[in-house]
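Let's start with one chain on its own, the form predicted alone, as structure tokens.
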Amino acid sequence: MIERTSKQPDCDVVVVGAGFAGIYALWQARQRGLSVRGFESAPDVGGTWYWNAYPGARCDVPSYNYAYFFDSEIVRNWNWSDICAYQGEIQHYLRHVAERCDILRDIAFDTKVSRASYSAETALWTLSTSSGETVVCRYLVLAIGALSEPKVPDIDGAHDFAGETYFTSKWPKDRAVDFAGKRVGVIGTGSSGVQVIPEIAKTAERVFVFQRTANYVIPTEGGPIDSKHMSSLRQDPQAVRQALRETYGGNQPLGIGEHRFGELDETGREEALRKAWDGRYPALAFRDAHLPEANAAISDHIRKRMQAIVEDPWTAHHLTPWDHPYGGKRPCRSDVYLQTFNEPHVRLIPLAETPILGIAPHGVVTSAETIELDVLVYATGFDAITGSVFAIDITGIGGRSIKEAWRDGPLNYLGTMVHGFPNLFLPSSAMSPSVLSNMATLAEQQIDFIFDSILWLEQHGRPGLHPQRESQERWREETLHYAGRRPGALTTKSWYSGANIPGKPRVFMVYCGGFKKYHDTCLTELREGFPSYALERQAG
């Protein structure tokens, strides 16, 4: 247990993360005078984009959309140099971002917030780093993203291996890596298996793909940028920036289909969905692409195409996804990944038929054979959502720890804040449009919302602000509602529930109600003063 020992905070609010939510939380501390301290456990900004460096490593969401909009100029200065920006760009933009705010003093680099307590008597958080600081604030932000802790590898005999082990969630910043005449095993196949596998083959002697499940891949709406479209964000940054609000995903997409499903006859189809794959926009062929039988015939056109592409009729089958409705895991974009497996020396090891039965010191050992290999590449993705959030030891009133309140799942309200830990925010938690928006738009409409939360507290007498018992029942409800209505989201097995870490509780973890409806709920609190909202009127 912390000590708390101090009834007067260090500072107003502490900010952990220096990714797109962090960064902009600690810009608005500062617009609306508050005192702020900033804690991130990389060298540099960026979060998700600083640590996933991977080779091949891009946004899937065009650059028009995910970028800051809250500062005019900024959008009007920066020039992306494609519209699916890669890795080192996203993270050069964030630095980019932070030193116009003048943030970066702020920010303790280096350094991981270990422990967070609340105190009911002081109404106060105290946290404890790896530096050996102790800091107590009022607010406290977790802006530690939704995709930040990685997976452990659950294969026995994972650390036995003699080789070079790397991981697409932890890739080394202080060198290249070289595949160059080397066999590479890399197990996963999800976006960052998609991304990094082609790369590898460029140089590998041999690359053995580990798949666990198939998953459906797309184009890529990767390309230069539209200068037209650039000028025309430029005009009126904010209006822009109002109306990504205003859309489902928080994004205006490039391209979607004329007519609804139900408008085409089985000609008109199938001139839909081509139209659709050429245009690089095939989940959005229909209007209503979310319904059941329109989602059926996207889903079934991929396949077709993903197989078309593959020339080995054994390693095409294999690579499609027949066992779940596209979106119902994340899908996965890329121009080449599908045609490395035209290469001869790139090879599918279908994990459902074979499975890993441990890794030996020089190779990956199957129900079939052992695979001897000079390289081991995990591409197994994140703990993902709740997993940051577990990676501190924080308890709420009268000590009760996040863990046990979540011990059947994620339980929140608006995606923001628990019950029982006041004032402690949590934005691109779960029961929020989290990964399934667009990110950036998301970061600063929660940081808004918070921060207006924040000054509400500011002027009412600082209480304690916390979500009532009730009100996270009724959003819990209202999170698997809309799940239910997207096909594949509660009967397919993917990390959005928690099926991809053993013992993890599955409940589906991300808000599908639409970004609109999301955000309107948020100000409809803020302006009936939080009726769903617990105070405690102790004074800080």
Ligand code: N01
Given for the second form:
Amino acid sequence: MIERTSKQPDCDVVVVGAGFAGIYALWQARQRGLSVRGFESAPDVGGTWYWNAYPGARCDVPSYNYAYFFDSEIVRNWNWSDICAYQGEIQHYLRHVAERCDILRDIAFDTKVSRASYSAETALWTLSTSSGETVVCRYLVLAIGALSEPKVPDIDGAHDFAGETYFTSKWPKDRAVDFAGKRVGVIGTGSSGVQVIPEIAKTAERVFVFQRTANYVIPTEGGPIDSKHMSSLRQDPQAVRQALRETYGGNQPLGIGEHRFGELDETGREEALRKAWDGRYPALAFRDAHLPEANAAISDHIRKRMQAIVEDPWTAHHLTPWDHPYGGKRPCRSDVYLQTFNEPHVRLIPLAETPILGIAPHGVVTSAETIELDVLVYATGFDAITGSVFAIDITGIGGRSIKEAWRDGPLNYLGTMVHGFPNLFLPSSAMSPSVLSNMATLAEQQIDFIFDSILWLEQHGRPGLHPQRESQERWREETLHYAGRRPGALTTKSWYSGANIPGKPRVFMVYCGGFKKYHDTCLTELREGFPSYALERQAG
Ligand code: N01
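To complete the pair, please output the form predicted in complex with this ligand; the form predicted alone was given just before.
What follows is the entire complex, opening with the chain shown before.
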């Protein structure tokens, strides 16, 4: 048991994680005059952009939006090399911001927080770290990311493989992996697989792509940034910051589709679809692209475009997603992935036809053959959203664990706080716009909301704040309501609803009511003194 005797915390706030949200949280704590400590399991800042250092890793949200706006000088002085920045550049950017904000001295690197327990008696959190330290704080901000707990490969014999094994989610940082002259197998064709496979194919002797489910692959927006656009954005970064929060997805609106689906005849629809594909946002062909009939036309159009890129008809057919509508799973973006299958040394193994039976010391055994390999790369994704929370042993009021509280799936209010766990804040967690929005915009918005909440608590006698049970139920219903309006959200097997992890409760975990609605609801709670929450007063 952790001792819970102290009524005096070591610091006001602990921030766990030093990615986009964590860096900003540390800065915010200082700005608000709070004492703060940070813990990061990696040796450097970056979070997801530290670990996912596989070749080809890049962001598919425009870099000039996927960035901080709280400090206008950062916006004015940082030059992105491409609309879709690569991993190394984003990590370098985060390091630059952390140095500028002088928050590195607050962070203990290479240190995991393993336990966190709340005392109702003292209204304090007590944490244990991997370095053996115990830290007591008032407010705990777990900026641990939604996609940071890698999915453990659930394939027989995975540990028996005698060749080299890599995970896209924990790519070696100290050396370049050499694929030259090697037979490489890649398992997984989500966003990570789609990015790494073309890079591996550049030097490998043979590449075998083990695909369980085909995904939509659309073009990237990559290329040089329009200097006029960048100058206009730099004129008033704070106005842009506010404007991003007024949008649906936390990005500057592109407005490609001028018409509603029903307003157009067949020719008009084809023209709109062509224009949207050429504009690299096929999902924006129509103003009402979320309607099932519009989505069906968009899905069909993308399937045709994908098939037109791949020369071999069998491969083209199997690379095409027939089983779910566009947006049901997270779509992938690449200008080179499908083209890679036109190379003679790259072969698709569709697991729907020939499933993997197991992994042997020298390769992968499918129902049809044994494929001999020198290297195996897992691009198998994450135990998304709840995995990183469960990786810490968290207990709230009455010693109840968060695993128990979320046994049937995550429950919280506004994606940030959980009933029974006062003053625990979870940015980018379940039921927030998270991955269906620009995560950088979200990180700033949520951290602002969290620190406005903390300031309110500081001014109101430092009670424990947590949502009422009914507020959580209401929020889950609202999340499901909006998910129900999104084609394929509730019917497609995806990590959005935990379907990629055997035994995980199936609950759609992303709020898709839009960024603006989410932000407005947070502001209303702040303005009205947290009507959907309960306050726990310290005993004694
Ligand atoms: O993970 P994924 P990811 N046997 O879960 C397959 C963000 N991101 O790392 O679909 C065989 O999407 C699995 O198959 P299936 C982005 O939000 C962004 O690629 O479950 N296959 C799937 O094909 C993204 O959505 C960027 O049937 C197995 C793949 O592995 C999220 O991170 C770049 C398997 C996993 O795909 C996660 O992406 C990278 C098994 N046992 C990531 N287990 C950009 O910004 C799993 N699979 C561009």
